Structure formats: C-alpha cells, structure tokens
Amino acid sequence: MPTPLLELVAVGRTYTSGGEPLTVLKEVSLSIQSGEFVAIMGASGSGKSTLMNIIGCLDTPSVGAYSIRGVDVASLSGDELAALRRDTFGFIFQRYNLMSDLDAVENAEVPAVYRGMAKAQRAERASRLLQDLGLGDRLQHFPSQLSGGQQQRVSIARALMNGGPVILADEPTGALDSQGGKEVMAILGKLHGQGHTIILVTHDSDIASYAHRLIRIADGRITSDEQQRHGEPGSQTQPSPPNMDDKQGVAVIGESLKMALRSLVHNRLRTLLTMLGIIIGVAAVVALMAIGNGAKQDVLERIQAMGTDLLTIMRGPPAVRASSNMVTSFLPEDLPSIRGVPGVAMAIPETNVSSLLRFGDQDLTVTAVGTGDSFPGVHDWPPKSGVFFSAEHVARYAQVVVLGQTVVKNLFPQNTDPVGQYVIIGSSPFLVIGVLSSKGLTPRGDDMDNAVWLPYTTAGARIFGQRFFNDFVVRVTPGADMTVVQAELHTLLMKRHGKEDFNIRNMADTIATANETQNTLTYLLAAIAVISLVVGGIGVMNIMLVSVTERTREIGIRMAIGARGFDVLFQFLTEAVMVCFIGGLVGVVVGIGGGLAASAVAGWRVIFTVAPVVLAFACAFLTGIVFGYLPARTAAQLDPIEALARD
C-alpha cells in the first residue's frame, strides 16, 4: 500500500486555558491518501475545526504524531512549516480571510509572493484563476465590492495559487446562500477531479454528501469513517505546481515595499503624525548643525581677523585674577629687548582705556588705545583713508589720532572727510590723520571700530597719565615656530623682571579652544536634536505596535497561506523604516528650509555641510529599525490560529 499524503496517528490537543486544560482532540488516527475527497463532519464544538488546523499545520498536536508523505512534522522548523502550508496545502475560510485593502488579483496572488513568483508572472496565474472561477469582470475589485460568493471565488482562486495539491476548506459554505454554496462545491468537486486532495471541514450533511469519504467526529474523537458511492480514492493525478524562478527574497521585498506604501496611504493622518517626530528631529540636527558652525566659523574669523600667528603678552602671572592691576613693569625698555629676540618679526605696546571723544558737539564713548607705528602690520589692519601714525609721531609725542568706522559714522555728518579734522580726546586736541577698514566685533562681542589710536607716548602722557602698559603684542616670523619664540620671550622677560609678572598667550591656542568650546556647542545642540530622534522613535514603535494589533488578522492570514515569520518580520519592520525614510528626507528639506529662514530673518550664518545631513538621515533610518524591530518581532510571533480568530 502506497504512503499515505497525510496520516495521523494517535493525535490528542490540550488547550490550557485560565490554568484549566481543555482537551478538544482525543486520540485521532486518520489517514489520507494523494485525490481523495474527503469530508470531516461534526457538530459545532466537536474539534473538526481544530482537526483541520493540525492538518494544514496551523497548529500542533499535544500528544501522538502527524506525519505528511512520511515526514514527522514534529521535526520540522518554523520555516519549514510555514513551506509546506505555502507548497503542500491551499486554504479556504468560512470568512473568505480576504485583505480589504487589496483587490481580487492581488488578494489571490499573495502566496506566490512567498513562493518567490515574479510579478508579472503571478499577475497573469492569479488573472487566468480568477477568469476560470467566472470572475473575469471582478479582477481588479476590492473584497467590499464583491458578494459572499465573488469573495469565496477569490478565497478558491488563492488556495490553487502555488498549486498545491491539498484544498483545506472550513466551512467554506458557512457564510452563503444556497445556491452561493452549490456553486463553490461544485467548483471544488471540479477540482477534485483535476487531481486535487480535498478535505473540507462541515456541519452540513447536504454539503458533506459531495465528498467520497465521510470522516465523523463528536467530543474529539471519531466516531465512523465510511466511503460514499462517489468513487474510489486516490484515482487522480496530482496537480503540478507553476514553474518559477527562485526569487523569493526580491518578491517578498517588493511585496513589502508595496505594502508598506500602501498602509502609509490608507493611514495618511496617523501616518504623518507618526512622521512629526522624526521630521522634527532630522530638521533640527541640520538647522541647529547648520546655526552651529556658522556661528563657530563667525568666531573663528573673528579671532583669525586679530592674526593667528600672534603672541599676547600679558600683565599678572598666569591663574592668578585680577593680578594685572598691581603690575607696573611693562615698560617702553622691554620694547628694545622683546623686538630682539629671534622669530620676532614685530611688536607694539597696547594700553586701551575708555574715553569721551568729541567733535563739534557730538560726543561719542570710545576705546583709546595707546599702541606702536607697528600696529597695521602686527593686526593686518590697513587704513581705508589717510594714513596711520609714523615712528617719528611717536617719538615727538604727536597729538595726532586714527579713528575706527564705528567712530566716523557715529560722529562725522554723512558725506564729512574726517582726515584733517581736530576730535578732542580727554581735554587735548588731536589731528585725524587716518582711519582704519573694518574688523566687526569680537569674538566676545565688542565693536572692534569703535576705537581711536594714539602714539604710546601721546596717550601716556596726554590721556592715561603711565608709562607702563597692558600688555605687549607680538607678531611671529613667517616659518618660525611659535613655541619656541614663546619660550624665548619667557626667558627674556624673566630675566628682565625677575619674576613671573606676566602671562604670554598663543593666537594659535586661542583658536584652538575656541574651536573646541565651539565644537562643544554645536555637539550639545546636536545631541538635543537626537533627543527628538528618540522621542520620534518611540512614536514610531507605539505606532506601529497598534498597527500590529489592528492587523493581527491579516498576520494569521499570511501565516496560514505560507508566510514565514522573517516574511512578517520584515513587511513590519519596512513599513517602520519607510516611515522614518520619509520623515528623514521631509526633515532635511524643513532643516535647510529652517536653516535658511534663519538666516534671512535674524541674520544668523549658518553653513550646511554633508556630513550632519548624512548623519542625520542615517539616524532617522536607524531609528525606524531599532524602533521598529518590537513591533515586527511581536508580530513574527503571533501564533497563527490566534491571529486568525481575532475580530
């Protein structure tokens, strides 16, 4: 005697439920062989619906075995399940187990997605199944658009989709009328005899009398098992599957895609306030990058505009506060000394005080400060018109003055020429012979022309009333190294002084703390950004844990018709990227657009660059798959009769 397609021997199922165990099978052993028609008939709580589960491999039995052409399927893995319910069995529902939101062709093309079809290929099968079942002017209609009997048409027309020689169906009448119910047996009694094992679940005598084999069952056990006068078993040929290629990878991902897509529209509102917080924080991390190093390179330029390769000698030892006001030693003597020492290309005294500045009788609160005839060279900060005091000004004590731009338009009449002017500074006269170009604010925020300079030695005498000054300021060589020379200039002052009464600052290292205290910023501004990442991310994954909830049905649906559990995986954890992909691109282009406002309206600079564009993108995709993988795996999870008995 041939193998048997489907044997079972000794099959018992216990559910426990509330802590109290519930048997439904009792010792079922049952064979059946390759083109029987076989009916299982029973009362409604007999077990025969749970029979048929264990049968399609939708569920396991609790005790005894379950075999399929031989093969335990005990043995088997997930995966290897999920094949056979997809390859060995086709399924038809008493609720036809349609998904709304697709049409009669694509509801019917779902299992050979996961058989790897390609599209155009499935598309056609699915067309030329559906025109065979009489459904050729219903191919691209919604479930909601067809009557019970169209959408149990459908429900056939997917169960022969992968060609699989066994047709489970539950009740598959259940939900007709009459004449609804004739013709879907008489499809299937077409089916039998095209080579079709059929096993069809029924409480129904008249709809059990179209089968060969009458199979009873009462309390979880069978009761009788008799052959009807239809014919002999196992007397057809079985059905082949469809050729195809081997791609089920690509057509699960494309189905994903599809799907995922499709969701997103059918859920437009729910969809873009999922998107909200990943918008917001994708634009955020590039706006506020963007503010970030604007505002560092503002500084940067700012700092670099007084000279990088400048040395500050300062009054007061280092670390100690407020020590400059009691050191008096910086004198014009150490000008000589310092000017000497190798790798010293310039230096200038600076001495700044506040002073009233008057013209006319306009007076205006400015910085005077007291420097060398070096002072354009040393600061790279040339006249825009007439000239800058000369050593010979400095060494006559010279009443003259050069003004900034903040002090000629604030105090000279549009139009005016300041050169040649008289400004009293203090109580003296002094002659405007020049002003300086632009230099804008500090990196601390202080107009830089809003200054007037004077000869040390007319500022110390007419206007400050000391020789000594605040510091000294010297400009390196070209090619020396700044160390050195700093350490040079340590030696000498040491040596001159006696002590350490003073405190020499690197340009260079000013810069780089600037940068670095500005690199801080612009990172804290980002991590902020991130922040609404994250709140966006757990968004996602509350989103997408309703989504599953919602569609637990459609989960049991894919499962039953040979979904594996990466397949459901998958098709979730797309959905949660693609709502992360979306809201990163909709982000970047807010980002630029606020970064870019910004700028217009407060004046603010701001520099886009491609990194924090890429690393913000890259976070929104990262946040839809770290987010979204519960929600997947929750759903990968679900055990498929339970699923499909959900509302």
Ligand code: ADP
Given for the second form:
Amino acid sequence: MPTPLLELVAVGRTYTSGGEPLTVLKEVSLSIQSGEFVAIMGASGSGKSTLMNIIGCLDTPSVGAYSIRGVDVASLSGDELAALRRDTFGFIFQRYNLMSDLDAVENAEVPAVYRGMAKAQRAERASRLLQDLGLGDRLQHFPSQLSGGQQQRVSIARALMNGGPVILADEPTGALDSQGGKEVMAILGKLHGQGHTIILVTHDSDIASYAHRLIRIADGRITSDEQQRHGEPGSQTQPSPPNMDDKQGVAVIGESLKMALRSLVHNRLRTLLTMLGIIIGVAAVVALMAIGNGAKQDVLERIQAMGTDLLTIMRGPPAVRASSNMVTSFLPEDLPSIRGVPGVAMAIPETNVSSLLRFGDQDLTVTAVGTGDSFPGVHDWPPKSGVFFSAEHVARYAQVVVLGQTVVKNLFPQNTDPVGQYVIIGSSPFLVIGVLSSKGLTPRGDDMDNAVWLPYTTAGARIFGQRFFNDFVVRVTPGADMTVVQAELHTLLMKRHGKEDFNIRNMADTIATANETQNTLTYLLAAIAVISLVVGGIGVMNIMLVSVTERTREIGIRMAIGARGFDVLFQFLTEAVMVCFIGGLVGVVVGIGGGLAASAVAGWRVIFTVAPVVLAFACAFLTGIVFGYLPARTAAQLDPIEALARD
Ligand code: ADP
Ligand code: MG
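To test you: the structure above is the form predicted on its own. What is the structure of the form predicted together with adenosine-5'-diphosphate (ADP)?
Whole complex next, starting from this chain.
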C-alpha cells in the first residue's frame, strides 16, 4: 500500500464552547487514497461537517491523529495549514459561500490571489474554468444575478483555481433542485475522471450513489465503509497546480487595495463620516500652522523694521515696571557720555506722550515724540518729504515738527503738502518741516504713523513740562558686539545714576521673546490639531471593528480558501490606512484652501511650509496603521470555522 493521501487515526472532536462538552466525533479512523471518490453519508447532526472541516484543515481533532501525505497535521503551523487549504484542497459548500460584491471571475480568482498569481493570468484561468463549467456568458455576473446551480459552479471553479487535487464538497447539492443537483454531480464525476480526489458529504443516498466508496456515519462514529462500485477508479495522473509567473506577494497587495477601495466605496457615507475626523485634523494642522507662521513672520518683520542693532534703555529697574514713572534721572546730560561709549554709533532720547494736535479747525490725538536729530538714522526711517529736524533745531529749542503719515492722511486734504504749514500742539504753534515715510504697525499692533516728532528740548519745555526722558535708544556700530556695548552702557549708567534705575533691552531679546510667544501659540494650535487627529483615529478604529464584525463571514470564506492570517490582517490594515490616506489627502487640500480663504477674507498672512503638510499627512497615515491594527488583528485571529458559521 502506498502512503495514503489522507489518514485519520482514532480522531475525536469535542466542542467545549457553551456549557457541557459535546463530543461529536468518536474514534474515527479512515484512510483515503489519491484518486478516490468518497461519499460520507449520515443524518443531519451526525458529525459529517465536523469531519469534513477536520479533513480540510479548517478545524483540528481534539484527540487522535490526522496526516496528509504522511505528514502529521498537528506539526504544521497556521501558515502551512493555510497553504494546504489554498493549494491542496478545494472547498465546495452547501451555501456556495461566494462573496457578494465580487463577480463570477473575481470570486473564482480569490484562491489564486493568495497564491500570488498575477492578475492577467488569474483572470484568464478563472474565465477558462468558468467557461468549461458552462458559465461563459455569466463571467461578469454577481452572485445575486446567478441561479443556485450557477453559483455552485462558480464555487467549483474557485475550488479548481489552484489545481484542487482534493475536492471537499459539503452537501454541494443541498440547496439545489434535483436538476441542479444532477448537474453538479456530473461535474464532480467528470473531475474524478480527470484525477481529482473527491470527498463528498451528503444525507441523500441518491447523491451518495455517484461515489465509488460509501462511508456511513451515525452519531459521530463510522458505521460502515464499503466500495459500492468497482468501475474505473479514475485517472491515475493527479491534477497539478497551474504554472505561475513568479510575482509572489504583489497579487495580495493589489487585491487588498482593490478590496479596500471597493469596501470604502460600498459604504460611502460611513467612509466619509469616518474620514471627517482625519480631514478636520489634517486640515487644522495645515491651516493653523500656516496662519501661525504668517503671524510670526509679521511680528518678526515689524521688529526687524524697527532696526535689529538697537539697544533700548528704559526707565525703572529690571523687572519692576510700576516704579518707572518715578524715575527722573534720564537727563540730557547723559547723552554725551552714552554717545562716548565705544561701539555706540548714535544715541537719542525718546519721550512719547499722547497729545492733542490741531490743524485749522480739526483735532487729532497723536503720539508726540520728543527726540534727537538722528532719529531717522537710528530707526532707518527716512522722511518722505521735507526734512527731519537738525541738531541745531534741537540746540535752539526750535518750534518745528515732523509728521507721521497717518496724521497727514487724517488732517490734510489729499495732494496738499503739509510742509510749511503750522499746527498747534498743546498750546504752541509748530512749523511742519517734514513728513516721515510710513512704518506700519508696532509688534503689538499700534500704528507707528500716528505720531509727530519734535526736538526733545522744545517738547520738554513746551509740551511735556519735564526735562527728563522716558527712554534712550542706541544704535550700535555695524560689527560691534551687542553684549559688550550693552555691558559698558550698564557700567556707565550705574556710575552716573548711582543705582540701577534703568534696564537695557536689545532687539535680539525682543525677537527671541516674540519668537517664543509665537511658537507657543503655534504649538498650541498644533496640539489641538493632533488631538483631533487622534479622535479621528479612534473613529477609524471604531468603524473598522464594525467592518470586521460585518464581514466575519467573508473572512471565514477567505481563510477557508487559503488566506493566511497575514493576508487578512493586511487587507483590513490596508482599508484603515486607505481611509486615513485619502482623509489626509483631502485634509491637506482643505487645509490649504482654508488657509487661503482666511488670508483672502480676514487679510491674514499665511505661510505654507512643507514640514507641517508632510507631518500632518504622515500622522494621518500612521493613525491608519496604529488604529487599524487592532481591528485588523482581530480579523486575522478569527477562527475560520466560527467565521464561516456566522451569518
Ligand atoms: P452534520 O454536518 O452531520 O449535520 P455537524 O458536524 O455540523 O453535523 O454537527 C455535529 C454536531 O456538532 C451537531 O450536534 C452540532 O450541533 C454540533 N456542533 C457543530 N458545530 C458546533 C460548534 N461550533 N459548537 C458546538 N457544537 C457544534
Ligand atoms: Mg453539515
């Protein structure tokens, strides 16, 4: 005797689920040779399907041994069992178990997908098998468009897709009328003739009579086992699996993408709602970062517009603001010694007081700035027309004034030159000798052009009524070391004032502070966006778990016809990642659109950079993987038998 194809020795199967253990197979010993046509017959509930599932490696014996071609099944890994189901066995089920959203060709193709057969070859072979089974004109029909007999023939084509040397048919005619049943049996007979080993389960003795060997089973035990027909045992040449171009793996990826896309399109609304979280998250990251960057750039430019090599000496000790008004020690006498510090290019005093300015019969509240003649040089702020006042104006308390753009705009009719006109500030008349160019907003957003500039001497005497200043502003010589100059000024003023009643700020500090503030804001926005991404991810996980539950039966079918756990995992992961990928893509577009809209409607400056876009997108992608993994693994770990039993 050659090694039997299949051999069961004292196999038993006990179900333990749900209370008392139930033994449905007892001491089943059985060997089947290659090329046999066996019918297993018994009443409903006698254990036929259980036996069949064990033979087909969908289930494992509780006791006893089962070997295929002399190899003990208990020694095989999950993937090796999947390979047996895929390449050795071809399953035909009573209820066909076709996938409803695949057409006839695609249904027949599935086992070859898991074998890694290339698409074109797969489709060609599936079409040919279907044609041989008389379904040439039904290739693109979906299961719902086919009769029972036709569906069963599609499932036979599927069983033959990878060669199917052993065909396992569990009540293949159970759901068919007698004509359909006869056709299926004729096909099985023909396949037997071509060398396929056929194992058939039935409760119908007419159907069983097609087989050459009849095994009767009752209450989980074999009661008889006899040859009933001594005709030709069938061809001795076993059917071999189809040849394949070696494109292993690629087929599964393509199939997963196709299935994922199909499932997403099938559940359009649900997909869209699931994606919404991801879309909002990604769009928020992209838009908010662009707006944040724009705001930051605005602030930095405003600071830079004021000059980067400036030191501002302010009244009051460092970090004690309130007392600064009491400090009266910033005096004109300080100026020559400040200018004498090495590295100081220019130094001016600045005192800003809100004052009423009158021209003709119009009043305007402006900032009156008492300062020195080098103000335009210190702040890089040249006159637009006329001139700035000179050192001589300062020295002789000249009643001259330079106007800012906003003042001109508000007080003078268009196209009139204010230079040469008189304005009243406080109660004194001042001759307008120049107009400064526009400077825009301060970093805090105040209008710098709503100001007028006067010699500090005149301003102190006529308007402010004080000799002392609010600030000194120092411009450092290009190339000089800011910190050294700052330290020397500190020493100088300590000596002159006798105490630290001043604090010195440099622009680098100001920029750093502004940067920090803006960054904090940007990160805050980013954090909010990331939170919404996480929420979106949880949504994805939730819907994927629902999807797995809904498609448990499909998973069972796929496993029965050869999908490995990994294939199932990959398929569901692909779906989750695809949701997030598409959501991410849409989110990027919406984010850019939102940013542009904000800039168009609110006039905000937006700066798009690649980093947040890539980051947001990568986050969405990762969200898919992370939150898709759990549902995908749940699917991959399903028991094929239980999955198949699900409706
Ligand atoms: P048949 O195919 O001969 O009709 P089955 O092999 O499907 O019978 O079932 C045999 C017995 O095992 C039945 O009594 C059935 O209720 C029981 N059974 C089948 N599957 C399970 C299961 N997963 N858990 C518990 N009992 C089961
Ligand atoms: Mg059954």
